[in-house]
Amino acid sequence: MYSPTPVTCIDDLRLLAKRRVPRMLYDYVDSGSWSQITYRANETDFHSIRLRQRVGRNVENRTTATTILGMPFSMPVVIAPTGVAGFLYPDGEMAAARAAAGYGVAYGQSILSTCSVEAVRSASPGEIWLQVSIMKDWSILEHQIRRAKEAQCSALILTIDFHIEGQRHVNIKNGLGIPPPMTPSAIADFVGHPRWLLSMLRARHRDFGNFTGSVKSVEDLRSFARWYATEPYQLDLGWEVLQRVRDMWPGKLIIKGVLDPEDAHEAARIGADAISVSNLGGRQMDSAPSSIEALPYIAEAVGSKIEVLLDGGIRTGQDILKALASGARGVMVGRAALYGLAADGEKGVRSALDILHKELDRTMASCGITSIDQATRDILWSPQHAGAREPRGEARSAQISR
């Protein structure tokens, strides 16, 4: 990973990724739907949350280790499932899974990945959580669940907010499609990024491995595109339908795409083990609340009934700590990991994880805590909580209301 300056933060990886991959693919990663209000809010709403700086405490022997769904991890982070990572770096899902296993965190694999779940398992001995969606043809989901069992996936992530795609103006204007277009502008975009282009010649997996050969008529990218254009997702996603998935899968089940306390209660009722408070990275319904804005309300509503994860807007270790203090058990990291992958494959993902870990650890020390279970609301700043009287006429401490 060549960089004229040291890589010290996730934004450095973002800039490296922007230089290395074609604009069309970078924009796919780094944009949201419609006017991108929710996409931007996912990140910026973290900025309004303040942490309490504490001194006069013993902060030796800190640890970021924790458990999520009963599984031990080096820090409360899961790499979020993100589609077509293999278009950013050759066999990208395998590279990211190796990085996750090496760092001691779980890897969430998108069903829309270029590498099959079997290929990812062959590359990684770590925890793999396969993400799936409900299709009109239930035999597809049944087949994917069987493959997840055989690949020894320790959890299933059921995405329930992607049955109708959000309007993504940036992708439409760029002409992004499957397979990528071969228009003059697209070809110029690809040729203008020779490092990426030459590296992709090494890719062993060039289509959607979890569908090729297992869905009738899907044999390559073009046939997948024809099948996908038929809008294969089931639109009836009532809770009785989701209960059916719970009954099919014997392992840990995470329902991803929950933004409302009432829906969180329903997820707990049908026996899900966890929910992911997520708006799909701001790529679905614009003007939905940011994940961190919705999180405290959901966490308070469900209490200890179900584990709560947060997905969306994590760019620093401080963001992780803020999410934990707001009620999350852990976080799913999507774009930060993709920036690392696009910048330098497995090494780039490890760099992203290392940055987040270092920032999390140092922020814990500044807050005067030494373990993840001490990251409660008590570390969030508010004049009332700190026992201070709020000065008149001065700006109030910006805090997401709870």
Ligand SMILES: Cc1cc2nc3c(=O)[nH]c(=O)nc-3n(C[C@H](O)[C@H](O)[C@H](O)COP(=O)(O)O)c2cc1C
The other form holds:
Amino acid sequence: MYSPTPVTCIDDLRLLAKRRVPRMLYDYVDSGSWSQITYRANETDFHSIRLRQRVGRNVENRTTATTILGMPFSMPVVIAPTGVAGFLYPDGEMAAARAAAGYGVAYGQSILSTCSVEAVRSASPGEIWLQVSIMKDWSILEHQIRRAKEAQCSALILTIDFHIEGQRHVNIKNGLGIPPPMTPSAIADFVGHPRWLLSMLRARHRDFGNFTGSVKSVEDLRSFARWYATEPYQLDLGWEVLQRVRDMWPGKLIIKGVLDPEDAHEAARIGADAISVSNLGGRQMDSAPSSIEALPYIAEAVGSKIEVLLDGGIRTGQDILKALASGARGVMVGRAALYGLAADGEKGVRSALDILHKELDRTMASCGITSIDQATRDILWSPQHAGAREPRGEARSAQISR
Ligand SMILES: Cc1cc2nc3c(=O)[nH]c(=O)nc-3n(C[C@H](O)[C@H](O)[C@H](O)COP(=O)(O)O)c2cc1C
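Please move on to the form predicted in complex with the ligand, as the form predicted alone is already shown.
Whole complex next, starting from this chain.
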């Protein structure tokens, strides 16, 4: 990954990604729906949360290791499922899954990935959590679940906020489509990124591998596009429908896209093992609360009945710690990993994970804690929580004049 200055944070990877891939693809990643209120709030709401700096503690022996759904990980981070990562980097999902395995975290694979779950399994011995959606034709999900079992996926992520797509203005304006358009401006965009273009010629996987073989009429990108245009998602997603998926998959089940405490209760009632508090990275309903805003209410409502994850807006290790302290057992990272992938494939994803890990570890030390289970509400700053009182008249003016 060539960079004129050292890569020190996720934003550096974002800028490299922006340079490396065509504008149309970068915009696809780095955008939200409609006015992008939720998309922005996912990040900015983290900024208004403060951590308590603690001193006078022994923070010599620290570990970020933890378990999620009983599985041991090197840190409380999972790579979130993101569609068509294989257009950012050749065979991108295989590269990202290898990076995740090497780092000791789980890889969430989108059902809309270019590489099939079998291809990703062949590339990575690590934990793969396959994300699925409910289609009108249930035989598709049945087939995909069979494939997930055969590929030894250790969890299924059922995304339930994806069936009505939020409008992303920028994608429409760019003419983004499947297959990618061949308009003069799109061609100029692709040709203007020769390194990306040449690398994509090496890709072994260029279609939607989890649908090829699971949908009769889908054989390649064009037939997938024809089938996808028929609006195949089921819109009846009542809890009794979701219960049916619970019954089809005996392993760990995560319901992704929960933003309301009442829905979190329902997820627990149908026997899900975890939920992810998520608004699909601000790509669906605009003006929904940010994930971090909704998290404490949901965590409080479900208590220990179900594990609670968060995804949306994680860009730093401090964000991870804030999410844990607000009730999450772990977080999923979407764009942070995608920026790394677009910047430099497996190495770039490893770099993203490494940045998050180092930031998390050092910030734990500054908070005076040495293990993930100590990341409770107690590490969040609030005058009341910290036992502080408003400085009174005289003391306050003395402070100000100093
Ligand atoms: C480019 C892109 C594609 C995505 N595709 C999917 C998908 O196929 N399935 C899904 O459940 N979530 C998808 N997501 C949402 C992510 O799983 C996750 O909820 C989101 O990225 C978290 O926000 P963050 O990007 O700020 O970390 C996608 C997100 C992005 C940015």
